[in-house]
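A single chain, nothing else alongside it, follows as structure tokens in the form predicted alone.
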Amino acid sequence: MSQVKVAVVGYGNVGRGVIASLKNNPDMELVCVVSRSPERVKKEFSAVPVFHVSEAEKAFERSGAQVAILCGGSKDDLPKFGPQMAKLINTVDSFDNHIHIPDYFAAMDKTAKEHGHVSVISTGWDPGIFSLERTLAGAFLPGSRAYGFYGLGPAGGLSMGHSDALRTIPGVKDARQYTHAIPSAVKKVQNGENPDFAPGDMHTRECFVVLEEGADKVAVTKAIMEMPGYFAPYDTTVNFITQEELNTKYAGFPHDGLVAAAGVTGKGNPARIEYRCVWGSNPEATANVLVAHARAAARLAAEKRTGAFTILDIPASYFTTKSHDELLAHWM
């Protein structure tokens, strides 16, 4: 297919990752960046036109963008900007607040259909790749349950969505959140116990927070512990540190995860399915998946499809540049 013209909406860690990923995809072309802070973006990146978010419609029209990759946070940004952008253009996003995905899907589906666009939602490695792996594992091992675990190593894994949620709390200047899988929970799944876990039974949360001058530690801690969908159900540790410590000790973005399911086949023989990923950079990993889904969104739009889609709704061949013949010959 011809080159897909892509707009990047949001210029944080994921936005930077998307721009880097686009350079590795010869069928994709970055044509503009849309940001709430265009002057800040222009100081760092000026290879394409940069527009304020209020000028999004003009940005898409002038640049000829076909797909906008939305790189905002799931707590406050995407619920607001997702439907707004879906009115204007085909979109791809990484909305990752799992319990709110059905409502977000419904909102994006309604808007995209009304305006004749495609909106691929909640894609990355989880939700996204892991959503697909959970679905496949459950189908291939009937009666089993598939589980997702994150932060399997001693250092845990940096969660961008949870870190972003921390930074929305009044008094928080900067923050990182690391997720840790509970080893005994992983073992129960691998043993085929199919446990009925509560949200806090599988992972713990570790927060490293830099406060604004004069901020109330007690109030910030309370806001973290009580934040629904992010920290309230979990064993959460809050550490207050300096900006220098955050920048030096917690500067990277590593993450990893595992989807696991165990059960029996037809005659009762034990079986286990596992999918593991290890990312040196969580935002760049998410960005790579977003870019592949932008390719899929363009193909769906070319077929005159409209509405919201997830990775579960899209043929795998739509994500790759390989032809059907190449897939049959080399990847089957």
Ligand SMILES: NC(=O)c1ccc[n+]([C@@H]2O[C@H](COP(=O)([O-])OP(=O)(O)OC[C@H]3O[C@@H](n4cnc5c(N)ncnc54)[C@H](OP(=O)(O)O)[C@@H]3O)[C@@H](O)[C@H]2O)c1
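Positions refer to the first chain, counted from 1. We call the rigid core whatever largest set of C-alpha positions still superposes within 1.5 Å between the two forms. Small disclaimer: the values here were computed from a predicted structure and weren't measured. First, how it differs from the form predicted in complex with this ligand.
- Superposing C-alpha atoms between these two forms shows the smaller rigid body rotated by 19° with respect to the larger one.
Mind pulling up the form predicted in complex with this ligand next to the form predicted alone we just looked at?
Only one chain is given; partner chains and other molecules are left out.
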């Protein structure tokens, strides 16, 4: 297959990860970057032309891009830029606002179909490969439920969304939040109890917070503990540390997770399916998954398919450079 020309739209952690990942995929080529702040991007990166988002159409035409990997945030960026970009080019994104996936799919499907493009949505590790594993577990163990646990290692997993939420609290200068799976909850699932968990039953939250000078520790702690959805339902610990400690001891984006389902097979024999991911860098791992989906998007587009797709709709062989013969001989 000839090289797939890829545009990166949005230059943050995931955008940087995609650029790094493309270098490890010789069948893919980065041809341009599109950003709301091209001057910021150019200070860090100048290997390919960088365009302002208002010039996206020109960027794709001039660079010959076939697929744009959308690396903006799920909360505000993708709902706006997703459909805009789907008018112009085949897209791949990691929209991760789970309850809004059906609406986002519908919006992207409509636009992509109207403009003859493919839009692969909501892929990464969760949603993404964990969605696939949940679906497979549900199909192979009928009657079981598939659960997702995060932060199983001793250090837990860095939650970027919860870290962002901490940084919005007045008096917080910087912060990072680590999620920890509760071992007894994992055990219940592995025992085949198929429990009904409330949000706080599966994970605890550990916060490392740097205060602004003169900020009130008690008020900040209260604001964290009472934040609905993010911290209020959880057993949450707040640690105040210096910026230097945060930068040295809590750098990087480690994360990990487990999909687990347990049930029975035909005559009631116990059965368990588990799928585990351990990432040194969550955004780089997400980027690797996005790049494999860009390959799949190019293949779907070459078959004249249009509309929105998820990882559940794409054959696994479309993600890999390996030929069908190679897959049959060595990967089956």
